[in-house]
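One chain comes next, on its own, written as structure tokens: the form predicted on its own.
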Amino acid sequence: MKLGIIGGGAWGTTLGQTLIDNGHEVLIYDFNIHAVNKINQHLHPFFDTVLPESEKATSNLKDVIDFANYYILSVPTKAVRSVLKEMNALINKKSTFINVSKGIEPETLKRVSEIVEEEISKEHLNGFVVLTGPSHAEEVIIRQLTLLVSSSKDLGLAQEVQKIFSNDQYLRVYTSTDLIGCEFGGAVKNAIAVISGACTGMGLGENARAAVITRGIIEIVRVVEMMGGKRDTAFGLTGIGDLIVTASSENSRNFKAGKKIGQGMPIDQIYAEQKQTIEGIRTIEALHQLSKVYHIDLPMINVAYEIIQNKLTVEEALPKLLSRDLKSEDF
């Protein structure tokens, strides 16, 4: 099968190798000429890894559109809408979109599946799948064991993507029809990972990190359920599983960004120093708006929002959370 990958970053390029391992053909699109050239030299643009010779890239979006009708979206959520507009102007056939990014559009509070439905003409849209779960590209690129979830409103399509990506060496994919739960679970965990990193940066210890992760699960559940997803999904790979891998690892961009926040580094400097996307900070902004619109109690996320908006210092955040009314542990 031929698949086009939109975005030659850490994850998109890594998934290209997996697809080639599984016997598929891939072509990667990226506007960054440096990344395109590295891939065409069979070198990963972010990791010290040699890529398969058949993994190719281009800076011409039309080349990828013409190459395949399965498109893997591996671009930051802030770029998804504009990229989809460009793609829609070039597509002339039924196409399937597989999103592997995790985030919410702050301006509209839309999930990527909703953005795809808005920007891709109905006559061109065959279906949408999100491929998500606990997955550091740093480990998948060296073929370490990873479990993911393929989720779509169309079970048949989820199963098709499951077979495309699964292999018996290092990658196993499960299916789900709870698209809402999987998309929100993946997004909210990024926000919690930033908060967990901030606690580490402040030197609060492992007890605090365990508390953040556990109470973070509750905030994931609240968002998933309020938005129409299933609670069980939040306790699976795309919720608690993804949170565990992201909220305590130096491989996590969101955790590392939070750590710098906890150490007092300004947001602008963090963005300037990080070449890869930090979805969690942007997701905190989106979830803060979501909590106001839908009246969802998200105390950690809302305090984090005040910090990144410079309305609250890191030192003031902890007393604000600890001084909340005492209550029973409630899921």
Ligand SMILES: NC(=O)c1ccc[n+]([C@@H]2O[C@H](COP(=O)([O-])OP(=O)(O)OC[C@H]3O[C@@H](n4cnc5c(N)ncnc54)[C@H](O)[C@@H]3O)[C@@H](O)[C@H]2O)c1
Second form
Amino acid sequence: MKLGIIGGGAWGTTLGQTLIDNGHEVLIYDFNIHAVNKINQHLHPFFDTVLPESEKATSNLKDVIDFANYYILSVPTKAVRSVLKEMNALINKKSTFINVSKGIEPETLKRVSEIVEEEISKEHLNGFVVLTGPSHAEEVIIRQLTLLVSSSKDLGLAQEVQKIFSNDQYLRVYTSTDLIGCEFGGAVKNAIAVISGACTGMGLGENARAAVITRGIIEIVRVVEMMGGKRDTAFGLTGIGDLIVTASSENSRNFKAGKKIGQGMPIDQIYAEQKQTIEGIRTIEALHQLSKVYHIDLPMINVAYEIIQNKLTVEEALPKLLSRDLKSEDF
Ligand SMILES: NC(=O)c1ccc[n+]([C@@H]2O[C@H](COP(=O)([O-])OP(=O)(O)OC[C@H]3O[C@@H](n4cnc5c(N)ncnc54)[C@H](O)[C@@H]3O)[C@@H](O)[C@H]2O)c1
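Can I get the form predicted in complex with this ligand as well, since the one above is the form predicted on its own?
To see the whole picture, the full complex is given below, headed by that same chain.
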């Protein structure tokens, strides 16, 4: 089967290797010519890994549109809408969109599935799947065991994507029809990972990290339930699973960005130093809006938002959280 990958960064290029391992053909599109050249030299653009000979890239979007009608969206969430507009102008056949980016659009508070529905003409949209779960590209590229979830409103399509990506060596994919739960789980966990990193940056210990992860899952549950997803999804791979891997790992870009926030580094400097995608900071901004619009109680995310906006220092954050009314842990 032929699949086009939109975004040849850490994750897109890694998934390309998996698809080739599974016997598929891939072509990657990226607007960054350096990434394209590296892939075409069989080198991963971010990791010290040699890629399969047949993994190829182009900086011409039309090449990928002509190559396939299954597209994997692996650009940062902030770029998804503009890329989809460009794709829609070129697509002339029914196409399936498999999103692997994790975030919500801050300006509209929309999930990627909603953006796809808005930007791709109905006659060209076959369906949408999100492929998500605990997955550091650094591990998948060296074929280490990873479990993902393929979620779609269309179970048949979720099962098709499950088969495309699963293999008996290192990747196992489950299905879900709770698209809302899976999309929000993947987005909110990045915000919590930033907060977990900030605790480490502030010099707090493992007690604090366990507390952030556990109370973080409560914030994920509140968002998922309020937005129409299933509570159980938050306790699966796409919620707590992805939260554990991201919020407890120095490998995570969101955790690393949070650590710098905790050490007092300004956000502009963090973005300048980290050229690759950091979804969590923008997701904190989006979730802060979401909490206001839908009246969702997200204390950690809202304090993190105030820090990002320079309305609160990291030193003031803890007393602010700890001085809230004392409560029961019962749901
Ligand atoms: N890195 C991981 O381990 C991992 C795992 C699972 C999910 N994700 C998610 O996948 C998404 C991408 O992450 P990544 O780590 O690959 O990021 P990345 O920064 O390494 O790669 C993103 C790529 O998209 C390209 N790009 C950006 N805007 C574009 C545009 N308008 N047109 C064409 N190309 C464009 C960039 O040039 C870059 O090569 C994020 O939402 C992230 O949360 C990442």
